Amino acid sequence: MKTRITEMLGIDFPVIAAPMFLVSNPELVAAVSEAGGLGTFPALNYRKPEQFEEGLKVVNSLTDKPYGVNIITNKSNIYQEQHLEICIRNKVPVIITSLGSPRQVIEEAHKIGTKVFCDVTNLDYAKKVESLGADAVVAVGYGAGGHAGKIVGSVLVPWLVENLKIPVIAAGGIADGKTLLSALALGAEAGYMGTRFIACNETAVNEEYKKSILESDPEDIVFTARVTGAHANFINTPYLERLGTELGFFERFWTRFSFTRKWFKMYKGYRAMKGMGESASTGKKKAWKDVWSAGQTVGLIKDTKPAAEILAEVVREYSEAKKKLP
């Protein structure tokens, strides 16, 4: 299963555990990396930058294999410069940028040999980050958990592959060996798996969240901007049913103009992070206000097991599916 991504990072399998807000913890990151994939987590999983640095120390104590950190690079993340400084100081092997320009991250990271992957949802932005020096792009297709694009992965991935020189990583719709094989067949050089790893032993999210992953179907996933101000996928809990998926009158008004849109998204993002934290954390569950991020692959997930077993299962299914092809 050698690709440019596995060779670039020195990992065994082209599987990346996506950085999930308040889900990806040091134990999950280390387990995936130790099993031959690439574990990642968002810097914003920690309330303060100094706590983030302590989190990095925990990861480094659990594994000496490559891992990655996601940095939000727009103005909603007031800690982005501090997050970057901490990553550079600790020589984080991979930085994944999202929701903003990666220029500064790429410039600083490349000085120490750190690789930079950038989330993209269309070709124009993918070309831009390639011109800035990104080492790979993460093609976030429709149906991916959390913030996602509006183009299905089966179109987005080959479109980017055809027009870029750097590797393309497929995100959205990958939860097992068969879906990984399909992504690589389209030209991707690794697969992003997020939702599948929510239902694993290492994550510390509450059991109701995990149970919802196992019991939900693709039809239970809603794509809405009402939660964070940007379109994202969530499990359709009673709270989201009451909230609705369409922007209200005042929300539409605030998003009409570029200046007010920026502040509106920052406000919505802050509120969403707080609500998602209460929903995901053990012991802080508020059933009337559950906000659970997940992708359409929930329909393919039927059990909870250790992360290493999930990765081994994906590799086995990949080989079996490949043999069955005509």
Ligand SMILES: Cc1cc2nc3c(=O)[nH]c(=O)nc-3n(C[C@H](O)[C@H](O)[C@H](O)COP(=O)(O)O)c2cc1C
Contents of the next structure:
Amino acid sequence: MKTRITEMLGIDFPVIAAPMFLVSNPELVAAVSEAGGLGTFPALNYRKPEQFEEGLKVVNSLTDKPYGVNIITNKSNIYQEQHLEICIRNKVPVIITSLGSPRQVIEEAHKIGTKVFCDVTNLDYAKKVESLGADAVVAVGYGAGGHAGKIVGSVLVPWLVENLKIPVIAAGGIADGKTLLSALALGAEAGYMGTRFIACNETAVNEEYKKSILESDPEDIVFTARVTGAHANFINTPYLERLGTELGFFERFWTRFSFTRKWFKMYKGYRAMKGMGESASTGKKKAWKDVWSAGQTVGLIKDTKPAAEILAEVVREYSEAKKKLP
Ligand SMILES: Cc1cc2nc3c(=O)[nH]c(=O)nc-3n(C[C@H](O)[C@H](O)[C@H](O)COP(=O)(O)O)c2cc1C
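Can you return the structure of this protein in the form predicted in complex with the named molecule rather than the form predicted on its own?
Then the entire complex follows, led off by the chain already shown.
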């Protein structure tokens, strides 16, 4: 399966295991990259930049194939400069930026040949990152796990493909061979799969979270800004139901002015990361405060298996689905 992304990275399959806060660990990254896709993880998975560098060393000890690191490039990430420095020092093959301007990352990364992919949810922003020199965009469509866009992928992807010169990677709604085939048919040059990889053997999240991925339907996914201050998708747990999906009076007030909005988002982001950390961790006791992020593909996920088997299955299903097309 050759696309501009597989050629650019020297990988076998146009499948990227998307970076997932507190879910993607070095074992998952290495398993996907070893199996011919691209494994990735967020630098923010580690509380301190030094720990992130240790994490990189673990990845490098497990694979010599290309892999990627996600850096959050807005002000909520107080370590972004250190994350970038560590990536450059360790010659990370791919950096994926999200939530803020990728300018500095692109400038520094390109000096050592590191590729930079940027998360985008609309054409304006996609054009901006292309003009800054991004190597590809990740088109995050409606229904994706984590922070998602408001445009459905089946429109966002071809819209960006038509208007950009750099490759477009489709994110959101891809969990198997059929959905990968549909993304490539729309012009995407790789599929970015997050939610599917939560339910795999390598992730160290608690079993209730994995079970919830297998048992949830697309209707159980709630798109709300209430948890992090920016719109994201979550499984509708009893805790989320109690929290509600609309911002409260004071929260709406804080988001009215640009200065207070910035601090409000940082505060919400910090609280959400803490809550998600507690909910995802394996040793947790309390089940009353579950904040589990996932996309609408939960409806397509029926089993937990090793990441390499997921990838092999996706590739097999892709070929079968292609043959079955009328
Ligand atoms: C639990 C979870 C955590 C995520 N954390 C991050 C993150 O830290 N950084 C990021 O850029 N995207 C994050 N995402 C978004 C994914 O990278 C990706 O865009 C998304 O999962 C694709 O949609 P899908 O879940 O439908 O496959 C997260 C998604 C999930 C489900």
